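Next up: a single chain in C-alpha cells, the form predicted alone.
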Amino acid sequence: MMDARQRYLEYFDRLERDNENIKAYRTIAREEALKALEENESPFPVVFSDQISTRGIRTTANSRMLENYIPPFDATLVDKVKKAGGVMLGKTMAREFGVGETENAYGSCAAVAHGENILGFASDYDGSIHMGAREYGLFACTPSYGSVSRYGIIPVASSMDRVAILAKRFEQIPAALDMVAGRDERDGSTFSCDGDLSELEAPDLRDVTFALVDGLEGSEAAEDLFKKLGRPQDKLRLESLPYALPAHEILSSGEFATNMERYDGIGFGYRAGEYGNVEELYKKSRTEGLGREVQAKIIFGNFCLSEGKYEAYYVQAMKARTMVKEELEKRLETYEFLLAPADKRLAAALYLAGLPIISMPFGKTSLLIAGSAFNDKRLLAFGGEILSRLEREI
C-alpha cells in the first residue's frame, strides 16, 4: 500500500502543477484520498463532476450560488464507487448548473485524460459529454434513463438527467456500469439490472443488425467503418431530428426554471447581504447567484411554462418529444444498433427517448453506437466488438 500511497502523491504533485493549465478540477481532494487508501485492498482513482454530492467535500455546481455547500451525505453513485474501493482524486470543473458559463465545460474530460488509469462520473442531461469525450479522445457511456441513480446528483432536467462514464479504456466502462447500476429506493426512476455487465460475450457481426445515421457531419469518416467490415451501408435519416433540439431546450428549460426554485437565498443557497424586503432578497439572491446564462434558462423556462405560452411551447414540445421517441424504437425493431458520428442533434434526440449510447475514438472525431432501451450489456458487447476489429486493423 505503500506503493500504492506514493504513486498518488506523485500524482497529486503534478496535478497541482497542471490543473492552472488544462481546467480540470474545482476541488482537489488530496488529504480526503490519501485516507481513502487506508485499508483499501484495490484502490482505483475516479473522479466527480461538481453536481454530484460528496460528503465532506464541496458540491458547488461550479456556481456562487453554492460555493460554500458541503454535503452531509454521498450520493448514491458515490457511495457505490467507494464500497468497490475508487478513491476519489477531487471534483471537476463542469457547466454552471449543468447549464451555464464555466472554465471548462467538459472539466472531468479533461481530469480523465489528464490521468492514465482514472474512472470519471459526470452528471449530463443532453449529451455534450460525448461531445466533450470526442475531444479528448476518451471513451464515454451514458446507460439507459434509470439504469444509475440520480440520488445526490444536482439536477438540470429530471425526465433527462443521466450518469455518464468517462475512461481512456474502453474495458473500464463495463466494470464501472456494472459497478454502480442498479435499482435505488431513493429514486424511483431506477430499475434492477440482471446479469453481470462486466461479462460480455462478443458477438458474431455477421448475425448484427446496424446502420449508420446520414445526413450528419463528418458520416464519411463512419462510412469507412462499414467499408473496413465489408458490410453493405445501411443508411437511414431520421425524420424528426430536425425537431429534437428544440423541443429538449424547451422542455428541458421548464424542468430547469422548477428545480431552480429551491434557491430562492432564503432556505438555501447564497444569501445577499444588503435587501430591504424578501421579494428584494430573492432578487437579489438570484442575480448576485447565478450566473447569466442561468438566468436566461430559468426565464425562458418559466415563459414556456407561463399561462397562455404552455400550449404554444411546451406542449407541442412534449408532442415532438414523443414523435422523436417513437421513430427512434421504431427504427431499432429493424436495425440492433445505430452508427452516428458525435452529433449534438442526435445525442439530444437519444436523450429524450432515454436510450443508452456509448461513443468511441475513431480517426478524427468520435464514433456514437445507441441501441434499445434495456439492451445497455449487448451494446457495451457490440461496442467492444467493433473496437476490437477496428484495433486489428480488421
Contents of the next structure:
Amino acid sequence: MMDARQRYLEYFDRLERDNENIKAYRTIAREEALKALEENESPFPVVFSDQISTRGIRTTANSRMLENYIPPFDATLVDKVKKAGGVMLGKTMAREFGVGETENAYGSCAAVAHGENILGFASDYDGSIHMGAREYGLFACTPSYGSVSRYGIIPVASSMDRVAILAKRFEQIPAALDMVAGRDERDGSTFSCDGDLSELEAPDLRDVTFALVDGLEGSEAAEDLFKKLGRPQDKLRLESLPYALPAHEILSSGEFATNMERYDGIGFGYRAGEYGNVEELYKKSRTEGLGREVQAKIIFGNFCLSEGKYEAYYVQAMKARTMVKEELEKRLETYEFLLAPADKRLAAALYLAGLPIISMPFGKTSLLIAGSAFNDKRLLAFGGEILSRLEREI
Amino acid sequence: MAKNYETVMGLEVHVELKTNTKIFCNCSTAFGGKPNEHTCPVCLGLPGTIPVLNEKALDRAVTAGLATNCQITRVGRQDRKNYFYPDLAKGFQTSQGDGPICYGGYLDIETTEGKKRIRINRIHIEEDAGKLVHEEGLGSLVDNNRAGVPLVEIVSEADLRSAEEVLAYLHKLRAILTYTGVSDARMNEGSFRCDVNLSIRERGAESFGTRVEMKNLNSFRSIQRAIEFETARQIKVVEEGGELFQETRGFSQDSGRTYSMRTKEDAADYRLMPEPDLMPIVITEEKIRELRDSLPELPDARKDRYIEKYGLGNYDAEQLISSIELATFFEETVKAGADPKAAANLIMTDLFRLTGAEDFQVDMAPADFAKVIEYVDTGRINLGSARKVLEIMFENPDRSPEAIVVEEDLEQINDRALLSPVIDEVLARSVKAVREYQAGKEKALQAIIGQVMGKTRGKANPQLTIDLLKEKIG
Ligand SMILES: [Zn+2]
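Having seen the form predicted alone, can you show the form predicted in complex with the partner chain?
Next comes the full complex, and the chain you just saw is listed first.
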C-alpha cells in the first residue's frame, strides 16, 4: 500500500506538470503540504483561493499590487480547516481582487476538478462561483452570510463577500461547512450555528415546499430536472430581479472602491519606483499595481459615492437591495426552498440578500437551490435528497 | 465709522476616550511607546482584517452624551470617510455620518457676563489616525500607535461669541469628561483637541458670515490668541472691502497669526458610506439606564454644593470644579479641617501659580495643605511665608509643613519687642521715604514695609508692622 506522503508527492509531480494547462494555482505549496501531512492523523487535501489570507504563504489576490504580500496571520476559516486536518496544496487563481483580469477566474474549480477528493474554498461576491462549478462539473455551496467568518478574506464588497465550498462529491460539503462555520469574535457579522451539519436527516420530499424560479436563462433545463421529481410544478417569477444586477454592481463597486483605498503604496503592497511627491506616489503605485478592470470598478464605485451622486445611485441601490431581499424572504415564507438554474441575475439577488445557496451539476446544466438565512442545515439535507432522487431518475 | 461686529463660533472638540484597548482591535491605547509597538493586523489595515467595535468605547460615548444632556440614539451607524493620507492605514477613517450616538444636548457656562447655555449639536465616535514622523535622512515614517485609538467628536452649535465663552465652554466640557471618566482630556497629550469655526457679522444680524475653520490649536492660550487674531483679521478684510473665503486656517504660535491651510476648492470629497464591516450600533433602554445610574456627581451639581455649603462665590466655585483633580483636592483639604474660603483662596492664588489652573496636578497631601492654611490662620506664618512653604511642598511633597517652617525658619515675628528695633533701624535709613509718607504719599509706606520684610526675610507680621510704623511715624 502506498503511504500518504508518497501519494501526495506523486500528486504534486502531476500537478506541477499540469498546472500550466489547467491554470489552477497561483502558488503550489508542496513543502508546507508535506509538513502539514506529517502533523495530521487524518489529513485531507484542500485549496484556498488567493484572496484568502494564509500565514507565511504568499497571498496576492491575483494582483501585482500584492505580488509579494505574505500575511502574518491565517484567515479564520483557514485556521479552522488546518486544525481539522486540512493539508493545503496551494493558492488558486481567481480574478484580480475578485473582479479584474485573470488567466482563470475559476482556478479553485480547476484545482478541485483536477484531483479526486480535494476540497476547495474560494471567496465570491456575486455568485459567479456557481457558474464556475457548473463549468467544471462540481458541487458548490455558499453558506448564509454570517455563518462563516470573513476575517482574512481580502474583500471585494464586505456586505456580500462569502466563502464558497467546492467539491466533486456532494457529501463532502456538509462536513466542510461544519468545519468552518460559527461565530468568530473577529468578524462581528458572524453568528453561531448549532448542530452538527455532518449528521443530516434526509427530509421526506412530500413534506417540503419548494418552487422553481421561472424566466431565467436555463429555466427550461431546470424544469426538466424538476419534472423528474414527480411533483406539482409550482413556478414563480421574482418581480425585483431586474434590479438585482444594477444594485449589486453599484453597491459592490462602492464598497470595493473604499476597500481598495488602503493600497496606496505607503503601508504595504506595490510602490512605484519613481515619484515626485506623495500624490504622485499614490497615483503611480495604483496605476501600475492594479489592472484595468479593477481600476474601472474603483472609478465607478467612487463615482457612485461622490457628492451629488450618492443619493441618485448608492441610496437608490440600497433601496433596491432591500426590495430584492424582502421579495426573496417573502417567497421563502411560502416555499422553504427555491430551485433555479445557475443564473447570474438570480445569483446577484441571492448575494444581495445573503441567502444560502447550493448548486449541483447535471451534465451541462446545473441546479441551484436557495433557502432562507441560516437554514443551511436543512438546505443541505434537502439538496442531498434531491440529488439522490435525480440520480436515480437519470 | 467702524461698524460693531460680533464673533460667532462653534467648536469641534476631539476627545480621546479612556479605554484600555483601541476602538476596533485589542491593541493598547497607552500613550507613547516605541513606534508601531501598539499595532496589529486590524489597526494596520492589513487586507482581510475586520473591525469589531469596542463596547467600552461605546459606553464612554453614551456617558459623554448623558452628562451633556444629549438624546441618545437607539440605532447608530458607522461610516467610512474616505481620503488618502499617509497616516491613514486603511485609506478611510471610520466615523459617523447621519447616525451619531448622541445629539441635541447642551451645557451651561459661567463668564464675567453671567450664565449662558451652549447647545451641543452631536457627539459621534470615530477612530484616531496614525502619526507621521519626519526623520532626517530617512524621510517620513508612519507610527500607527495612535491609529484606532477611540475618539468622540463633540460638535457645538454656533452659540459662542467670545474667547472667554469658548474657554469657559472648554473648561466645563473638560470637567464633565474627566468627572465621568470618559477621558483624561489632556491637551498636552493630544487627548483633548479643539477646532474653532469662526465667522463675524454685524451685531444684530440674523445671517452668518463666511466661516473659517481653525485647526492645530494645541493649548488654551493658542485658542484664545487665534480667536483674537482671526476676529481682527476678518473685521479688517471686511472693513477694507475685501472678501472672506471659506477655508481652513492653522495657527502659528511663533507669529501669533493664523494662516491659510486649504480653501474650500481643495477640500476632499469624503465619499461617506455606511461601514459594511460593522453591524448597526444598537443601544438599549437598559444600557442607557445603567449608564445614567452610574453617572457621578457632575460639575454643576458640585458647584451648587460649594456655593450653598461652603458659601463660595459663583466664580470661585466654577474655578474649583473645572477639573476632578482640583475639586477633589479642594474637598479633601476642607475635610482635613481647613476653612473652605481660605482654602479656595490659597488654591486659586498660590497653587494655580505653581501648577497652572489648566492642568491642576499637585502631589502634596491635602492634609498638609490644610496645615499651611491653619498656620496662616493662627498667625504662625504670614501669607508670604505660606507661599514659600507651598513652593517647597510642591517640589518635595514628602516634607511636612511643620518641618519646613522650622527648618527654613519661617515663623512669623508677632512679638512687638522683636519687631520694633528692626523697624527703628529701617526708619533711620529711610529719611526720604518717611518725609514723603508724612507729606501724604501713601505709596512711600509700602516701600518702608518692603524694607522691613526684607530685613526679617519676610517673616514680619504685616499687620503688626503697619501698626508699629503708624505709631512711630504716623
Ligand atoms: Zn490593533
